[in-house]
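The data below hold one chain only, encoded as structure tokens and taken in the form predicted alone.
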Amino acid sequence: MTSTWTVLNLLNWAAPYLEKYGSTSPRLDTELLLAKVLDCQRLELYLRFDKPLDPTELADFKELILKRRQGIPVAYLLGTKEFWSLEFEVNEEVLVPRPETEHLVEAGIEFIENNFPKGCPVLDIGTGCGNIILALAHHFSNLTDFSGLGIDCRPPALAVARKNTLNLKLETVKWLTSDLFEALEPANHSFDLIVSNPPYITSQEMVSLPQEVLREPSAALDGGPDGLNFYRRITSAAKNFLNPGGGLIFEVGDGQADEVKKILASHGYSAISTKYDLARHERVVFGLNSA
């Protein structure tokens, strides 16, 4: 590469050329890293597509590429990651925020404007960059009674959320180092909604999981010989933290839905109920604590 390459044939280059390395969004995966480069907006390559780069913007985007080819997630190489309409700062610290998680926060919308008009305190378990708590808390931001407490067990990614909640200005959020609930107290804390999206990949199915899924945390991801070793844990110490009416919601795996159902039911939630996500997987269970 020269410095007289130009935006479009970057574009045309990097794209097959990540494509040939395993990228399933090769395009979008060069017009994001190549907008990074440049400092603009993704569209706005399409403005400038014969502007010819600089050695040493060819020079920056090269190694992402190179990076994006050894699997580095695309979301890392940026350092942020859009969810809810809200920008996220990520690292390798984090779970990357997906899309299908949007249904998790949409659940929790529902309980809360139906139930707590006014806002409740919620419990975000496991809570990594803070997207699905700081994302509650950024829609109910008027409501005056609106609280969330965010914990993870990983200290560094509790330094992400923070950084996240400054960036937000969405000072209701707090954050609390404890594995699961090991750091807090019933007297102290008690909650009308706990949301949790824990780690649900199978053991087996971590070693076989694609090169960039491997980059992330594997504390986030692997949920034990079934997948469901967090469900079981988060579910049955929840209802010491859980005010009556209170309700619990979790994102679940592929084909999990049902077994996820059983063990709220063996716990004595009632009204047990899913979402599905857009391609139809039942993605979002949810349980009431009626007790």
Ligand code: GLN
Given for the second form:
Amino acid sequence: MTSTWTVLNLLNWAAPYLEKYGSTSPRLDTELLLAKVLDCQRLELYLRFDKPLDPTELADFKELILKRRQGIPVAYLLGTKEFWSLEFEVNEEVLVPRPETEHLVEAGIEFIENNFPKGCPVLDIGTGCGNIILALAHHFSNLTDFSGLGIDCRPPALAVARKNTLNLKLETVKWLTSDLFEALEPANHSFDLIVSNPPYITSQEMVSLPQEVLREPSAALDGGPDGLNFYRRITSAAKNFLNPGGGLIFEVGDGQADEVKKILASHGYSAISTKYDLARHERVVFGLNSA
Ligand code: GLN
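Next, report the structure of the form predicted together with glutamine; the form predicted alone has already been given.
Whole complex next, starting from this chain.
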């Protein structure tokens, strides 16, 4: 590359290059990475097509494109990911928030609005960068009785979640290192809503994951032989921490909803229901602790 490269030249060079190496969104990836190097909004690139890049900018951009080519997710290269219209810091210690997880947030909002109009204590299990509980906290920031606790078994993930609390100024949310409920005690911790997007990839799928997903922490993906390990463990233990009338809401993988509904039913949850994502997959499963 020479110093005569302009924004437009680079977009036209890098997008087909990334496509050739397997990116399914090469133009978007290229624009996001170039905007990062030029420290501008993605759409501002369109006003700067003729801008030549200086040698440092060119070198930085080339380095990012090479890393992207190696399959590193764009979110890790940018250090951020948008979720629920909020910007979350992310790194290799946390799963990159997915748009379909917004359906879990929607279900949580609906449950709280219908049952706890002043808010309630909410637990998020396997919180990662904290996107789910922080999105709920943001939505309910005016409710006096809303409080959030995000737990995760990996301290490096919680370090990311803590940064997001500060960035988003949502200090009502607290964090605790805990392997599922291990560090919680029913006498001290009770909730009206428990949410979780647990690891749900099956062992068989784990060995053939796309290169990009392999960059994400396997602890955040691996759901055991049939992908349902965490649903079983959480559903049975959650009863000790859910108040009567409390709800349990899971995100589930494609084709898992029926099995997860059965797990909830076998532990006595009622009003079991599901919500679909935009691709018409049953993505969210709800159960009520009526006991
Ligand atoms: N709660 C985070 C998310 O949904 C992380 C989930 C996980 O690590 N399995 O994006």
